[in-house]
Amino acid sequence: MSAGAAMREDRSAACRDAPGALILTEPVRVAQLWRDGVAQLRAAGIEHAQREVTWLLEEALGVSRLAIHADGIESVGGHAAEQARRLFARRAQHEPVQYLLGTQEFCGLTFEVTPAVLIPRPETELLVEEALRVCGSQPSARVVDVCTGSGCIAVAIARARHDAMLWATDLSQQAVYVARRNVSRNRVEARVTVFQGDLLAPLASAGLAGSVDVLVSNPPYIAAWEWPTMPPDVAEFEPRLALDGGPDGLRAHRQIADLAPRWLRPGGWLILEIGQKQSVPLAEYIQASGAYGDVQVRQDFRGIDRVVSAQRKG
């Protein structure tokens, strides 16, 4: 809706107190909004403030970017204007801001999320781009997608490979409902089949023992001493089920290094993203198992071992 059809309807509304009596709501000048929203924000301790306003008015309201910072040329209705204000209200709070949009850009793509699943960020990013090259020149790859969340991993890596056939699973049914949608939303259902179970146990009647060329995973990874330090809009808001990877942080790691051999291929990789100071338990416990040959690590773009690979020996 234009910031002109949002004052007219707001015009048209009504009658709040008594039949009969129209109440019309002054118009407020988007400019003003915005810098209100601004200074709450900072006041709040939000760090990219007017980055963040600026995407509340354009996305949800409706409004440009011009007209945010046209002062006195563009201006919106009492009700649209109490709207962003319940936003900025909400952000102010912590909320992430991701969730109040209802999207996340990963890797070029826009991915539908909600409180149910974690917000993709652009380390993750590393994760398809190992499964890309791994991958490599192999034809029909199966990919096999381990708390997929939003399915941003899935989803992304067969945008990116047109003839890879990929399987996701979460343990939380309402994830899987936001990464059906987002299988939709970027046209890629007749290869990517979302399922709802823990781990890999969903994939029990895909018959696909043994013939997975890929299993990526961003599991939980938050170790109990973190908890303390994670910011509000972390530990307050994103889902827990998708965070809390128990008392060092591994614990779905080494579940799934465990159940990975039964299904890759002989030569077939295991991708996991990891937190802080794991890689190097991780990496041991890997390559204690047996199973698997030489553990590659990672760094994300801040220097931080983000991405441990190990090939299933074979």
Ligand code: GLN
Contents of the next structure:
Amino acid sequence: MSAGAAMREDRSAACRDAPGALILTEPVRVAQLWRDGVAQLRAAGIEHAQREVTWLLEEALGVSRLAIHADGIESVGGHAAEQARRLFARRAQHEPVQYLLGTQEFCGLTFEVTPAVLIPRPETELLVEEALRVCGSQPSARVVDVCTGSGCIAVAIARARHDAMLWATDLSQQAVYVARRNVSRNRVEARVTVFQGDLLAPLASAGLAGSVDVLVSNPPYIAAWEWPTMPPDVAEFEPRLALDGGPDGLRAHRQIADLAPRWLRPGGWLILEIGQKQSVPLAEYIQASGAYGDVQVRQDFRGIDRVVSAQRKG
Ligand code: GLN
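Could you please show the structure of the form predicted together with the ligand, as a counterpart to the form predicted on its own just displayed?
Every chain and every other molecule in the complex is listed next, the one we just looked at coming first.
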């Protein structure tokens, strides 16, 4: 959109807001808007203020920064400027930038995110890698993703393995809607089914008992002691249901490890994401259950134990 078009659109919006009165808003310089936004975010302690203000400006103005430069857009109408300022103010309150923009990239794919789902994290790509590794060259692998949230893990696996079949579950109906939209958006609806329900309960209707090759999950794992250390961006805005893992953060992991043997085929894999200080207690729990063989732990790119994998005996 050109600057002129942006201003015309802005004027008509002003007219709509106040019928009968022609309100011509003052144009605002883009450079000034950007500088003010960066100052506001910096004052709020936002680390990547410049980058984020650029993204929020693109969102509010409906144009890419390339277009702003290429078309020489120097100023925008007051309505567009107001939109941008509203986004800056929300970010300054620590609302995650992904919720303001509505998307997050994961495994090279784009996912819709809303406050009903956890924002996909780069370290969770390790779960996808691990699932693909244990699938090996097995044809038509059956994969289950429990607590799917945005659906990012299931969709990324489906996109990487064109013959894999996936079933994903989430307790939150709102999350299920987001996950289904992400399945369609990434064009894997023929092979990914999303169910609403608690952990593995929805699988009963899919007739998968004893036949699942890989059961992967990034369940809630924030422990009670961690809450005071959580940044406000996470603790105040991301869904508690997707984060709160009970007293030691492993409540859901233990339930999943207990339930999974019924669904996994002999030799099938359980792959779980974990948080701080959780690899030893979870590995011990899984080992003690007697249903799995060796338990393996993998570290993320920061050297933190992040993924626990266990192979069902048989
Ligand atoms: N990785 C998230 C965080 O530390 C937590 C994700 C989860 O609980 N599954 O913010």
